[in-house]
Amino acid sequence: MEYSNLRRQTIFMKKNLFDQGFLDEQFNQLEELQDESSPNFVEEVVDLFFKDSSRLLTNIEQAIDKYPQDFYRLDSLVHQFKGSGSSIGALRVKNECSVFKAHCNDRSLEGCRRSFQKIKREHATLKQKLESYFQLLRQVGPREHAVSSRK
């Protein structure tokens, strides 16, 4: 009974991440790559994303402070961040990166700053939500690490 309840909670949590626009189909594709030989594959990929993305966020923040008119540099850094987010299906992060890049094209430093604050909030929110999701998956155990909730 406990397993069944945890499994339902996991499915519901993942569905909410999709319904609220935090994740896209790329996350499902990652889960499809997970198997018995690498039961924590998705969690490991996501952990790598958050470690790398924290470094990228610092680089973007430093570039905004040190090179505020170098929109090519800012665009390039955010492009890299967007690609990393896309690789795990971080839809809201990816979308806000597109907004940031549009501000770079418009040469709007204020727009870039506002958008960067949104990127950081989306990143932090996604990290918290995925940490909760993976914690619940660990409670469910290895039998159900890839939870299907196709829409």
The other form holds:
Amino acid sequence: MEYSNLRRQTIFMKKNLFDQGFLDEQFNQLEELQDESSPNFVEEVVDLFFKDSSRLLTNIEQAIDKYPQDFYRLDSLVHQFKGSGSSIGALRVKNECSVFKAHCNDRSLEGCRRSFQKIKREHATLKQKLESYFQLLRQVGPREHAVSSRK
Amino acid sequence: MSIGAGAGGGVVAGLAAPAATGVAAAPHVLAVDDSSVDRAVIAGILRSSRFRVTAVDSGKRALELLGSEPNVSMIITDYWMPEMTGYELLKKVKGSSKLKKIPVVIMSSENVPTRISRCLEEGAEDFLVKPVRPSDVSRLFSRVLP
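After the form predicted alone, can we look at the form predicted together with the partner chain?
Then the entire complex follows, led off by the chain already shown.
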């Protein structure tokens, strides 16, 4: 039956996201908060993250290219990015932000540049994967969000 | 109800005002965080615990609201915010004869012992390390808001 096949796919997709380290337990915690009155809570929060983070990425890029480098500001921007990533369970993004912060601490511009490229990649990959996940969830139907989140 | 994060960060998520059924109004919690994502998360956690929530994006807006809205049962605020930190907000609340009785909880992504003890000494009810989880909040609120 098409419906249970879709459901299986969402479960499989989510398991992959966890197994491959894209997401951590915080994402599950957010899914637990979904109910009839707020059936799209996680997707809404994730949308906020990508809207906010796109702006932060632009600011970080500008700050990296600025001379002389302001490592304090760079650290502060990535700290914000790391914080909101952590709040949605974006594990790989969060971890790469920690690496970036370590480079800021060492005042290594080259390290920051390398790390920033990784952050951008992880961010783009996560965005694509979560878009697919939510698209699939929408096909399954709102009632199933609450059920599948309890798995 | 959905999350609507406006420019001023005035996310409001909560129950409608109770009808004349004798049921007590849900406690009103003021959440303060400059991150739109974190505001949405804390509002979602509070909403699921049946609190009435107002979420604002700065200490300044929090104080404005506290000035006009007397019925706030608890304040939960981020520590690191531009212009006014959560610690500074805490000091202002505890320094006000009108507001000092309101419990204040601090949230921070950094687990810094000196920061934690400073906040507790200043009268914070508790200190939560981010990311904040539903279990952190329900444990805290059952203690602070019986």
